[in-house]
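First, one chain by itself: the form predicted on its own, in structure tokens.
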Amino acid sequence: MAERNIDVLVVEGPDGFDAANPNYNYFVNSAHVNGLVIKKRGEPAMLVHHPWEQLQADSTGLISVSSERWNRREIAREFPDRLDAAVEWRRRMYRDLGVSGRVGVYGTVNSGHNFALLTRLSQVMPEIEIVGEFDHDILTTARLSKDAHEIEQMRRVGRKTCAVVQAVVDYIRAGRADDGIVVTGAGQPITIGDVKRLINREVSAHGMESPIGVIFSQGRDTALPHAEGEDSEPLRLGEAITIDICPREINGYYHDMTRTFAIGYASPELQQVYDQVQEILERVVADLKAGEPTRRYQEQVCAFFEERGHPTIGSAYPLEEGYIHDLGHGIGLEVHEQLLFSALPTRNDMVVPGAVFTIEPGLYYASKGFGVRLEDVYACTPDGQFENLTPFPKQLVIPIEH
């Protein structure tokens, strides 16, 4: 805050208990409490909350301030216009809590509502200057480096995510091949929708949620990185299958894991591409060093694939086939956090101790009817070592009874 000349942080809370608000959750440790956080430079953070949620507020460890300290009903009688009343309530709160100077604003909000509120508030409180940071703001920068407690939470989510994927593999293995598709013991085709429902049940059973959905695609759809898969399609033998899931503990830390499979067998071409994707993932991980720019690893992947005849975005962009995306991203209270493994000239990201990130090379060929992606999550420890938080094997073919 001193480096950026910001006197106060104000982090707006969610509009409801299930609202995604990573900067707010960072302060309240994902407690189910509505409110807002105020942190003055050099002082402990305060949580302004409804008194009904006192117990949840106490669990955060923040200084607790009741929002009813400023009587909303009296303010509403004095200021019949709702915007005027909201501004007056906020003005009294800021005055009493000593909010002044350069005030940085953060949190997930209704943008139009908040713009109207802050614009009017700055007019009635000339002693404050509202500051909005566009890139690498204080809180996303702070969240980049995880402490031991955060990494342990992410380690736990990683283990749970691997258990979900193992349940999928076990479910498929329990089926049998019948005329090119996978069927149950009773002879019913197993569909992509069946597998997705299994994933969702397993995610829930492990105390997690999947706010952004599940990818389970096969065949040509695997050549589109974000194709979710057609629920009605039966699982087919020999075709590439992509499972990409990113669950989190409730309002907590995410994991992000991708595996490519083929049921029963894989063509020599699919196996070759899979082996190349796995090889470059392992090479990158072996070369990871704290303090290195992330662009170095993206360039390494592009060079590796181009040497083997694959087009990459290192030489052409946009690109429909080949290596078509960046190598990885930061992860934590959001699936995609600030750290990016990209060669874009606007990015100057560095691998730092405490960073947690994905490594996910892939090759995509719609013209050949398949795509391959493998993704693990890694944590950079304080001493500059790297830990894989996705302890799950990499094997293309899922054997099945014929």
Given for the second form:
2 protein chains.
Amino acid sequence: MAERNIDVLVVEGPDGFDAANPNYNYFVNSAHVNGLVIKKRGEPAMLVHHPWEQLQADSTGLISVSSERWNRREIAREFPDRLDAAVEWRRRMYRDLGVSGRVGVYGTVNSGHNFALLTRLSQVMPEIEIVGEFDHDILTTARLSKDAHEIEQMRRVGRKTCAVVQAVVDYIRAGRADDGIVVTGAGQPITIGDVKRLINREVSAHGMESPIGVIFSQGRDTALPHAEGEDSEPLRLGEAITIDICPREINGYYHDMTRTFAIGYASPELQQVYDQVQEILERVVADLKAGEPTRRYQEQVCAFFEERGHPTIGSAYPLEEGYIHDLGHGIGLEVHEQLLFSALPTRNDMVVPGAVFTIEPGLYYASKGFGVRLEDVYACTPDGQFENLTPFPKQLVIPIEH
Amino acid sequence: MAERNIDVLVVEGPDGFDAANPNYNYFVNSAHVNGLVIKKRGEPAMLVHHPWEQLQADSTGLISVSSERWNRREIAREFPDRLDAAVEWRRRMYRDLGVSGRVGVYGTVNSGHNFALLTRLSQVMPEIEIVGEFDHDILTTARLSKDAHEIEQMRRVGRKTCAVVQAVVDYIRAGRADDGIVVTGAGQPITIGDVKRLINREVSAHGMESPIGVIFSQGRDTALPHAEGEDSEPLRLGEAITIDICPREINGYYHDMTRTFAIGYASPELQQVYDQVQEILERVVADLKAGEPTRRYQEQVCAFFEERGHPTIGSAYPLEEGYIHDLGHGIGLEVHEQLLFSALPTRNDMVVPGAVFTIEPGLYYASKGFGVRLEDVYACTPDGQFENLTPFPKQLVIPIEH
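Compare with the form predicted on its own: the form predicted together with a further copy of the same chain:
Every component of the complex follows; first up is the chain already shown.
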């Protein structure tokens, strides 16, 4: 905080955002507690929270302050305009808790409400200066390095995510081929919707949830990295199928994992592209080194693919076919955290001990009717080793034996 | 927009917030599409989105604009500072799409990033004035009135939520009493954790999720409205047990439902409090009328409880025991939406056709070791009738027959 010349951090809490508030959850260990965190430089963090939620507040280990210490009903009587009342409640709280100087603001909020509140607050409290950090802010930077306890949790959510993908593979393998599609033992076509329901059930059975959605796409859709798949389509033999799921343990950390499969068989062209994606993923992982700039790996992937005749965003942007995106991203209390494996001139990220991130090369060809992406999560340990948190094999073809 | 003198709405999209962005989801029908919505007064809304997500963008019916029309890589090369680059991308977009005048800002964002962006943007674009609406803003006001299609979806999530609670009741009834607790047929104690896992499985099996958490609390914890329950506790006979769940259909609407139960038997005191809570809920519902201020119903509940000797926030605030909260809240793409059934001087909400809201009286007595709350969702139809969207009986005791 000294380095950035920030005197106080104010981190806004839920307002219905709960899981979607990583900076707040970092302080409260993802407890469901309505409130806000105030941390003055050199002092422990305080949690201002509703008195009904004392149990949750106690579980956070933060200093607990009742939000009703500044009586909202009395303030509302005095200030019938809601913005005035909200500002007055803040003013009293900031005054009593000694919030002054450069105040960094964080947390998930409603844009307009927050802008109105912060603008008015700086008018009525000339003793504070609101600071919105944009790039590499204090909290996302702090969250970048995971400690051993966090990495253990991320290992667990990784194992659970692999178990979900294994359940999908097992379900498909238990089917049989019938006229180019996969059917159940009873002869019913297995659809993408069926698989998505299975994924949702398995995610839930492992104590996880999928707030960002689930990708299970087939054929030409796999060439669009974010196409989610058409529920009504039956699974077709020989087509590229991409599963990309990023579940979160309830009150915990995210994982993010992608595999491309083909059921029964794959064309030589699809297999070749798959093998290239797998090869460069393995090369990158073998070369990972703490202290290196992440752009080096993005450049390595672009060079590898271009040597093999694929267009890449290393040479042209935007791009519709070939290698069209960045190589990976940080992950933790958010799916996409600081630390982008990108060659963008605005990024100067480095691989650091405690970083947890995805590596996810892919090649996309709508004109050929397929895309391939493989994605694992890696943790950089304190001593600079790299651990794969996605222990799941990479094999294109799911054999159909029935 | 004319009434509020706003020329353009800008609604920020995902950035990882997906389900937790009701104002954006209102425009994109909860599609998983990264982008932002721009709507000029008197013109149809535009969706600026990533070109990979063309399928999702098409599904929204909005006018589709590629976010790469303003080449981010080129901008990044010219503006190596990330805030500068983000502002320049916006500036070009706003200029080309004719965004000027009073610009209302909406959507779920990161507080500091957004404050930095908006502050800088108003510096470099003197032709725009950023407007943060605080109270009864355009979008939450528009979302207050649900159309027939929305109410049909809310009916469906209501039925599914009741099915989850029914599964919990069935699970408990299949148990047997053993030395004051409930055990399975095999003699294993049934714990709160077991019930929560059942709830999560059932929520998922019905195509829903619980981003706000699940309350299943017992005994003294039920006197704290937001206590979530201790996973390790076995279910005890005769104790108050409160289930309060607010699942959301994936890509859809929320429901919110509470029942208090007692397993096997209830003390006369608990039964009496339960009966009073049920009676006032029924009275309020019988009196609901479109066009009435919501405060009238909060006052009705306070008067009813005070006549029966209970302290209420009608007379003292904050309050630890008795009737300690507001009567209900709007619900839809958020659990808590505009329309609070409150006597707060800052609220002047009215029951309007199309409103969907909870009614949830409760009484809380930590000193007696219990709290009781009953909560159903009601919709006000266009012709001013009221429909209960939570078709589930109210009966305190779950009999144990084995």
